[in-house]
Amino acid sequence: MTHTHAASAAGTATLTGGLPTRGYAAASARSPLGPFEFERRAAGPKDVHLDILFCGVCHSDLHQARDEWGGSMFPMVPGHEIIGRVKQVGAEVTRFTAGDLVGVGCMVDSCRQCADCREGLEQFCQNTLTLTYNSTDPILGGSTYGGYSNQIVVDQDFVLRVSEKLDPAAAAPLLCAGITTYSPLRHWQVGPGQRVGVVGLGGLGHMGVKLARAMGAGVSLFTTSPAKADDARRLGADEVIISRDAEEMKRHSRRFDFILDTVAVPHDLDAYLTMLKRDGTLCLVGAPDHPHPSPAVFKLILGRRRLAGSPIGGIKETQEMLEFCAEKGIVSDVEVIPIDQINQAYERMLKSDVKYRFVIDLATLA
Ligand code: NAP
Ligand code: ZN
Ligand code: ZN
């Protein structure tokens, strides 16, 4: 399956001097990913042009490539856990030079003017947030194309510095799984003396376990996969609870300060709300395509508990998270795959059979 596409075909932009780029795309919600050629913009004065080394495979890639959330744009080149080396920079770029190890996460631009952008919380931008893929491209028209590709051009303000101390393949998932778990753990001030639950040991969940542990909290992992218990302890959990065991689940009421739920399918939330202490918070980061069954209002009222959600994290906090990880030696546990294995990786992700993040080695892109 080979497609060629230029944004000019959509009648929105004429590409002159664009960069011929290779990647993998889904042609429709029902087609597997396959080789795809397209053009990126040539680097403007404020742009950083990077060669992509590795790109993590997030469950959000699968949700969007299969149009499970609605509104997907095709062809779609997924990928928002990008690690690369700077190839060249525009004339006004001051913070990066050729050869730097850098990252790009879920966002490549925002309005920069709304109250949220001004606070460095671009993920909440009230005007135009440009996501790394499957977003309208404000410069070329058409849609943005993500990291399952050999190169990308991004405004310097949305490029992150990555420490050479970190293994680049294992650092890639920090750009989404890392910040998506770090940001709520920081927002709800998780730390020593607290008991934190993490639900699901996948890409986000295993980063949640590592980060909550590194912040000093006691960490309990809720899993549907008993075979992951030893890994969970190695990753930093001091307790593993099998969530399919209803009797076991009942033994933990009113114990938790904070529970981070990373599960990608609808499930019962009441069991987790019951486990919160007074004023505790259940924060959803998993984003299933169908709603969860409604929580029982009395579980919230009696205990003044909170049910919350959190999206990725801002650029400033992502940089802070990368520095925290470099200092603590935290990266993801990854299974590096050639890009032609991406469709099999999606099927394994659906079976919770990932240890604990697939990362594409872009050197395998023929
Ligand atoms: P993942 O690697 O597939 O992990 C999800 C985990 O959920 C699985 O490993 C599994 O862990 C658990 N699980 C699977 N089926 C389950 C079931 N039927 N009941 C209970 N638990 C089940 O996915 P991910 O990349 O971490 O992403 C997780 C979710 O977060 C996705 O919906 C994704 O779109 C979303 N996400 C949200 C944000 C955000 O900004 N909020 C950012 C990134 C991703 P066990 O085997 O341990 O049970
Ligand atoms: Zn993601
Ligand atoms: Zn904004």
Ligand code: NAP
The other form holds:
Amino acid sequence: MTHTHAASAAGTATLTGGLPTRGYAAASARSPLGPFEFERRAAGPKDVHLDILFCGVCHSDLHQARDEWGGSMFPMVPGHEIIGRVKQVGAEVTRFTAGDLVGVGCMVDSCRQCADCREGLEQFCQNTLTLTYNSTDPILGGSTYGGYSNQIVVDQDFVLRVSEKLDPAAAAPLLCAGITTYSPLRHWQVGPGQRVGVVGLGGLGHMGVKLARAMGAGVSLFTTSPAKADDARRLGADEVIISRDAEEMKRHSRRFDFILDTVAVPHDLDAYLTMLKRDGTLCLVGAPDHPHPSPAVFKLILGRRRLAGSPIGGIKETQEMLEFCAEKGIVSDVEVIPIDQINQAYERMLKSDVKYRFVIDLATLA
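The form predicted on its own, contrasted with the form predicted in complex with this ligand above:
All you get below is the one chain by itself.
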């Protein structure tokens, strides 16, 4: 199938024609992903044009490709965990040159004027946050197309520098799974002397364990599966708590300063609120397609506990995270796949049959 954007009148002044691009797209919520041709904008004065090497497969890709959250625009090219090399830059680009290893995460633009953008918190933009895919394209019209493709053009302010110390395939999930777990750990100032719990050992959870450990905290993994215990310890957890065991859970009540809940299906939050010390925080980063059961208000009131949520981080914080990971040698545990296996990967992801993130090798895009 073929789709081509027509540039809007407002966008043509700085553009010099389109870039024929190959990718994989979902034609509808009920369609498998398949080959798709479209046009990217050519690089304007402030743009970076990169060849995509690897793109991580996030659970939100599946949710949006199947319209499970509502609002999906089709055809859809998912992908917002992008690692590539700069092919060319616009005349006004000062931070990147051809050959640089770079990343693009969940955002490719924002209004830059609201209070949140001015604070470097573009993820909370109050006006026109432009997501990497499934967002209105302010330049070409239609929707933005993501990283399941061979190239992308992005404003330099939303491109991230990636250390050559990091394996590029394993670094790709840092652009979403990494920053989604790093940002709340940093915001709630996790560090030495604290006890941190991580709920779930999937794509997000395994990054939460690695990062909390690297920040100096004691780390406990909550899991329903005893079979994950050895892997959790390998990743940095110093203990594993089986959440289905009521007696074991009771032994750990009022013990945690911070709990990062990464599970993306509805579950009982009260069990984890009970684990918190006074003034502790339970932070949700998993995004289920149905609401959680309502927590008991008295579990919050009587312990002055917090139930919070957190999305990704801003560009500045994401760059900080990438540098932290380079310093500590942290990447995701990945299974690299050719792009023609993406539909099978989605089905395996639903069964939690991956340790712990699929990453597409875009060299396999014919």
